[in-house]
Amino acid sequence: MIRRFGTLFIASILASSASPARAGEVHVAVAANFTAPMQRIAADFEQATGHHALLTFGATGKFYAQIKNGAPFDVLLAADDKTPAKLERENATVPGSRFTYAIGKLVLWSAKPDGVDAQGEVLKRGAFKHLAIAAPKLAPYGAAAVETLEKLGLSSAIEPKFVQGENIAQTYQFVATGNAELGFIALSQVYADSKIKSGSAWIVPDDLHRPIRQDAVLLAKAKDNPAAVALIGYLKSTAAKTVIKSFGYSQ
């Protein structure tokens, strides 16, 4: 028995010494609109590299405040390009790490099959009680929604009907649960396999609002974190770009 135990013990030591070094972890603050793509990318990233990505989803404006207050994030995937650029100017990022990982699409969506027409004329008719948008001061998709209504000359008429979500995920929930008949959300939330998954939608033309450029950046505290550096690189890979495009983003 003693000899057998010793053999097993030696075998276990050899096995552990032959195994690769323990993979690292990267804490990622992810814009709420990018939830589904990033969940898939994180799984692919772990399979490809062994590194584990811990994901937190929310509003970009709140992430900025949390980062400035010492939140333990390594990478920020913002819903805009202004927030990462601001952090860069404040020396809170690794120089040269910022890049655009996706350009978002705004969509007017209803959970009902006939709730929104393909030209968005429902907005002009105004036959609805509530329209959900993400808080414009916190969420770039909310800001794009306000800009769209202003371009259409409908802002004053529709603003009293606003139901504001803290972020784009909550805004989607308002519409999905029927608390708002329609709302402006990210196309990625209702898009798969080159079509709208459910309900009805109007994809807002790009000329009605400024481009929703979504930038990623490596935060200064993570400059020596191999997992964080690897994730920034992986987001630029063909595999990641394929996933991103499959959710309706452009690049």
Second form
Amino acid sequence: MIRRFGTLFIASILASSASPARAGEVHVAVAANFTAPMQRIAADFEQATGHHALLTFGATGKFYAQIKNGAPFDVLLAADDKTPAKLERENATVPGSRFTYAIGKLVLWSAKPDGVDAQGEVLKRGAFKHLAIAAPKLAPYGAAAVETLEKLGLSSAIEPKFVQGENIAQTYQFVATGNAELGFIALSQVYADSKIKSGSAWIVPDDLHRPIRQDAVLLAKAKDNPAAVALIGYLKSTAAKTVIKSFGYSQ
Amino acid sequence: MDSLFTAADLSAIWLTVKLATVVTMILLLLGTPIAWWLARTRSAWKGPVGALVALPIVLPPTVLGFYLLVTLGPNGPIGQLTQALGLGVLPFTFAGLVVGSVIYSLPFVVQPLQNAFEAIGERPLEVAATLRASPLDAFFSVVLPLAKPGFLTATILGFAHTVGEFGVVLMIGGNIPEKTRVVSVQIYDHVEALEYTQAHWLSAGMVLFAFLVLLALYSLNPGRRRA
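Take the protein just shown as the form predicted on its own and give its structure as the form predicted together with its partner chain.
Below is the whole assembly, all chains and molecules, this chain first.
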């Protein structure tokens, strides 16, 4: 009995792997901050083209290491512009495919409705124990947070209160669970349909830090993958741009 | 040539040793009575308690880390309790890492001890009782010496497993230098920041450490005694 089930199981696995490839498949490495918009864009993309998009979310530095070591990604949507440029210099991309798909916005956010005021004065008062940021060495949003505090002249006062998330998703988690009273995260994480979804926030003005340019690139192994090429094209379409904007990115 | 380890690396190494030492001591104090009870009891609770203790072996560290973050946090039940006691909240503190690591490494201490206690059996205790030793006296002068290999295994595994911890620390630690940034997290940061040379030195150190620990374990406990 068990053996028969086993045979059946193995046969079904073999059958599924032997079936002809679907219309096309593109494996995308997506920066954690772009998770929500990319899920929507991928669904629209699949509907519009019939191609299938597999999304992996994570930290850009980790994706770099994985891509250099043979990870099966076709497209990288990075959280910065440095990593795609570095891959390009190292001939790991399709030349000329790099472009800025979004410019990120930094936000100071608290899960509580009165945790952050609209001018960010809460930073000066300093009446909090923990401020969550993404590790500035690793994450562009973390670096932008540090720049902002430096510009405000508050870095030495606030630095001892830093708790660091490994990426922007973990930083959000620290704040969302209330373990950190407030934190600098990506606007896209708490923004949908052009408004803040919950809690309270101060959208950091652009002149307090360098722009967070997020670049996309077609990876070398995908140069003959029509689904990957189609996705890059779709990201530049008006439909995709509208979605990207509605999550609080500029372009 | 640059020094092999940066100041941040050394501080992470020291913090890791400190964490593993504190956790191992707590685990021996906490694990011994649990293991003793599990080894001797005929209670119907033996199964459920044994399963509960063994959970961290099976669960992904992310599950533990996530639940610890939520329950120890200011809105969680344990977080509310620690705040009411004036202890504040545990995530992002050394004490928080200790609590997380104790839970995470508990089975690695309890199970060797339980096996050792079970191997001793009833007989030596009965003999001790006929010699009018009190149960406590019998435990310290009969059970402890007989269970020494079990304690050795438990200590080494508890320490080593805490050193090797990553997922839980990552989720409740907050990566704070000198407080919660242990070696495994430091290695992860080096790799993410593409600082591969430093990652290599620390990683190679961990491989060597793990090998020596296991070598010690297998050399000190050659073969199993047949009870």
